[in-house]
Structures are given as C-alpha cells and as structure tokens.
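There is one chain below, alone, in structure tokens, taken in the form predicted alone.
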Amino acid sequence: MAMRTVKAAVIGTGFIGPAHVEALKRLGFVEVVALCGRNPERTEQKAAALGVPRAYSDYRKLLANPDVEVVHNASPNNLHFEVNQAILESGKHCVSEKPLTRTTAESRRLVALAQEKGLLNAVCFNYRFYPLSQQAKAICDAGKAGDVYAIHGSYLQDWLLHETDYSWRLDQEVSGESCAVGDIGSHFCDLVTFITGHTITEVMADFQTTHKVRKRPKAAVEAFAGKTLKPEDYEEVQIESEDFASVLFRLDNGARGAFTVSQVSAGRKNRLVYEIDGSTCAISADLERPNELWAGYRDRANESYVKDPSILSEQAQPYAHYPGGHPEGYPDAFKNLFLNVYRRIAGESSVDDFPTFVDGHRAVAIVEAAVRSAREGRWVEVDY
C-alpha cells in the first residue's frame, strides 16, 4: 500500500534550501507546496524553477497555511531559534538545518518545546546517511571493531582561503561565535559519535583566524556576476571567527580523539576524513569518496568495502538504492535522511532513526565548549 501524501514547505532559498526541495521530491509521497525566502522576486523565481506552487517572503504567512504539515528551516543561523520555535508553536513538524541554534540556552528550549508539543523534530546531519557510514556503524554495533581506543580525522575546505573570500558565516552576529568548528566540525563530531555510540565529554581547542581582516564585497556577489571585482568594490571588515581549528577530545569510555577543521586548505573542497581505532580493527573513510570504506587489521589482510547493497550488512542495505558501481553521494544522503523522517510522519515507522533536536542540542554543546576552551586555553567539559 502506498504511503499517504505528506505536504511540506521549505524556508530558505540559498544553497541548501533547494537541496531540501530536490531530495523531498525524490521520495515520491512528499509534496513540496511552498518555498519561503526574504527576497520576494528571487523566491518566486526559485519556486518556479523547482516546481513549487507557492512562494512566500514571510515565514509567518507560510506557517498559517493549513495544508503544510512539515516545515524545513534552511535559514541563516541567527534565525534558527526564532523560526524553529515558531514552526513548533504553529503545530507543524520541524526539520532544521544545523546548527539547531547558536547557543545551548536556545537549543534546550527547543528540545523541551518539541517534547511538550509532541511534534516530530529532526536536524540535518546528513553524513550519517551515506550507505557506508551506516556500514561503519553496523561494524561498531556488532562489536566487530572491538573497544574504541581513539578517533581522529579532519574536515577540510578551501572556500575561505583568500582574504577576498567572505560569507555571513564569518559574522558572529549571524553565524554564532564559531565559524569552522560550528559549521563543519559539528558534522565530524556527530558522525563519529553516531558510528561509535560514544559521547564526547571534554574538549581542548585551539582556534586560528587566518585572515583577521577580510575584504567584503560592498554589494551581493550575485550582482557582480560576469565581472572581476576591483579594489573599490570591497570594504575591509574585522574578523573574529576561526577559519582553522584543532580540537582534542575525550570520550565517555576514556578514549581520546583529535580532529582538525579548516576552511583555508587549498584544493580541499569538502573533505571529511575519519578513522576509528578499535581493539579489533580500525575503520576509516574519506567522504569525498563516499562509496569506499576501509577496515584495517593487525593480524590479517586489510579490507576495502565498496558501496554495493548485495555485500553490505542488513543494517546498511536500505541506504544503498543502486547496484554496486553506481555511485551514491551527497544528494542521496539527504534523500535517505528525509525518507526516515517522512516514513515516521506518515505512520509507516515508529522509530526516530534520524538525528533529532536532542542530537542538535548535543552538537551545539560541543561547539560551545570548544569556543570556551579556545578562549580560556584549557580543557572544558561539555555541558549537555
């Protein structure tokens, strides 16, 4: 029997909002009925291009639409608390981009509100939903990696390499106190704790602001499409947020870990690499190569998994939709995440097999502890 149709709306017309729309449309039983953005003309254009029938420039008017059952919040970080709270108070289920909020004071309030309202809530930690991320979790869940001794890795990008690179993510009033750790370090922490089942309890962080002064375009970058910016097209702005960080951490089982995040690493476009060292084997992946997973052994030959549902564990198989040799990656991870969320909403599932506001709150708490550690130069306990 086909699942009932669920009607959804997406707030946000930047990079990630349309990615949500496209992933939802692939589910087959979800109808995206509205798109919301602050610029009315741009939102109308985006909605038409994506085949979404209604366009709003005020999210409150969208929330008044009785047809909408679920709302995705892909607005800038400084709006996450306000918009997520309004979604829940309107009686609609909420799927939020990360970070859930900029502070734990706000995230705790959202966790409590969602519980009070009895509404489904999710946060978009999409890297959990690569088929081989699920395979790595299956290995750990089955005890095949043994006891976790150490976790290490990095998440590297280059989009803030030049002093003329600028984003609202560098504005602490919009993004929050952290840039690199909050933006991409949160993904690393969520992924490795999801795979291992262990919790980060303490952090020791060292932050670097590579460009303490950046040159911000005086007008929106889109306005300069097709022309090279000249010196007079920029204004200098002071930067406080980190674009590089190293973080040591301790786990609830006493194991140690370390990760590096960078948005100034030339040639690295979106490279999340992790290694989990267990007493039986180590498992490692580079998510720029999402169809590969490595397992290392002391006393026998190492193994390489490829994304092929016929050889994956039963736990991972549902997340691989194409035969081996047919790559699946970033857009497919969103589809997998949203499929679990919407099966729950449609009444076809009774488990929350996706990151919830509780997971979003935990990520905010880790980032908050890292910011404090970098500022005070000491180990800081994560206050969940």
Second form
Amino acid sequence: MAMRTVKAAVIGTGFIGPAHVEALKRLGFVEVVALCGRNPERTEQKAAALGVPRAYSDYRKLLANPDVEVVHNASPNNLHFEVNQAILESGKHCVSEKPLTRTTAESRRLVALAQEKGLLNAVCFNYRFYPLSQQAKAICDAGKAGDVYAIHGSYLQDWLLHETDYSWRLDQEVSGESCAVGDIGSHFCDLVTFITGHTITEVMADFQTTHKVRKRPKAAVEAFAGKTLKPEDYEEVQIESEDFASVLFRLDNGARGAFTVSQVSAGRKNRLVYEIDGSTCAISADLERPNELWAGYRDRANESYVKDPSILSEQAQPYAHYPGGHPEGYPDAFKNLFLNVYRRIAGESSVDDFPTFVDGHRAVAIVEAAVRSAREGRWVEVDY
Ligand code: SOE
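Show the form predicted together with alpha-L-sorbopyranose, please, the one above being the form predicted alone.
Every component of the complex follows; first up is the chain already shown.
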C-alpha cells in the first residue's frame, strides 16, 4: 500500500536548507509545501528554483499554516532554540539541524518539551546514514569488533584557511562559543558513539584560533562560497572561537580516544576519518570515500568492504539503494535519515531509528565540556 502523503516545510535558505528540500522530494511521499527565509526575495527565488509552492519570511506565519505537519529548522545556530521551541509549541514535528541549541540549558529544555508534547524530534547527524556507517555499527552491535580499546580520528576542512575566509560560524553570538568542535567535532563524536554504543564521559581540549583577525565580507556569504570577493569587499574582525582543536576523551568503558578538528587544513575539503580499535579488529573509514570501510586484523588478512547491498549486513542493507559500484554519498545520507523520520511520522515504523533531541543534547554537552576544558586547561566531565 502507498504511504500517506506527509506535508513538510523547511526554514533556512543557506547551504543546508535546500539540501533538506531536495532529499525530502526524493522520498516520494513527502510534499514540501513551504520554504522560509529572512530575505523575502531570496526565499521566493530559492522556493521557485526548488519547486516549493510557498515562501515565507516570518517563521511564525509558517507555523500558523495548518497544512504543515513537520518543520525542518535549518536556520543559523542562534535561532535553533527559539525556532525549535516554537515548532513544538505549534504542535508540529521538528527536524533540527545540528547543533540542537548553543547551550545545554536550552537543549535540556527542548528534550523535555518534545517529550511533553509527544512530538517527533530529530537532529541531522547525517553521517550515521552512510550505508557503511551502518555496516560499522552492525559489526560492533554483533560483537565482531570485540571490546573497544580506543577511538581516534579527525575531521578536517579547508574552507576557513585564509584570513579572508569568514562565516557566521566564527561569530560566537550566532554560532555558539565553539566553531570547529561545535560544527564538525560534534559529527565525529556523534558518529563514533553511534557506531560503538559507548558514551564520551570526559574531555581535555586544546583550541587554536589560527587567524585572530579575519577579513569579513561586508555582505554575507554561504559556507564554502567566499572565493570571488575583492579587497574592498572586506572589513576586519576579531575572532575568539577556534578553527583548529585537539581533543582527548575518555569513554564510559574506560577506553581512551582523541580527535583533531580543523577548518584550516589545506586540501582537506570535508574529511571525517575515524578508527575504532577493538579487541578483535579495528574499523576505519574516511567519509570522503563513503563507499568504503576497512576492518583490520592482527592474525588474519584485513578486510575491505564496499557499498554493495549484496555483501552488507541485513542491518545496513536498507541504507544502500543502488548496486555495488554505483556510489552513494552526502545527499543520499540525508535521504536515508529523512526516510526513517517520515516512515515514523506516516505510522510505518514504531522506532526512533534516527538521532533525536536526546542525541542533539548529548552533542551540545560534549562541545560545552570541550570549551570549558580548553579555557581552564583541564579534564572536564561531560554533564549530560
Ligand atoms: C560547514 O562546516 C559544514 O557544512 C557543517 O556545518 C556540516 O555539518 C558538515 O557536514 C559539513 O560542513
């Protein structure tokens, strides 16, 4: 039987809002009825380009639209709490971009509100939804990696390499206190804790602000897009948040870990690499090569998985939609995440097999602990 049509709206017209619209359209049973953004002309244009029938410039008006059942919040971080809260208060299901909020005081309130309202709540930790992330989890769930001894890796980008690179993510008022750890370290932590089922209990972080003064474009530019401006298009600003960090961490089983995050690593575009050292095998992936996964053994030959549904575990198979040799990547992960969310909304699934506000809150707590650790130069317990 065909799934019932679910009507959705997306708030945010920057880098990721349109990616949500596109992924939702690919589900087949979701109608994106509205797009909302601050700038009316730009929102009209984007809505028309994406084939979305209505454009709003005030999210409160959008929330008053009784047709809309689910709202995606892809606004800048400083609006996450306020908008997520308003979505839930309006009785609509909420899919929030990460971070769930800028502080745990706010994320705790949202977790409680979502529970009180009994509404679906999701946070877009999309990297869980690569088929081979699911395969890594299936290996760990089945005990095939053994006990987790250590986790290490990095998440490197280069879009803030030059002093002329600027983003609202560097503005603590808008983004929250942390830039690199909040923006990309949160993905690393979510992914490795999802795969292993372990929790990060303590962190020791060292932050670096590579460019303490940056040249900010006088007009706003989207992430990854500030490459075509001239000298007169900039003004100087002081930067407080980090664009590089090293973080040691401890897990709930006593195991140790470490990750490096950087937005100033030339040539690394969006390279999340993790390695999980288990007592039976190590599992590793580089998410710029999302169709590959490595398992390493001491006493037998190493294994190399490819994204081929015919060799994936039953658990990972549903996340691969094309045969082996037909790569699936970033936009497909959003589709997979939203498929789980909307199957639940349509009543076709009874489990929250997607990151919820609880996971979003956990990520905010880790970032908050890392910020405090870097400031105070000591280990800090994560206060979930
Ligand atoms: C920008 O750093 C960004 O778009 C992040 O905000 C995303 O979460 C990450 O997936 C890619 O990079």
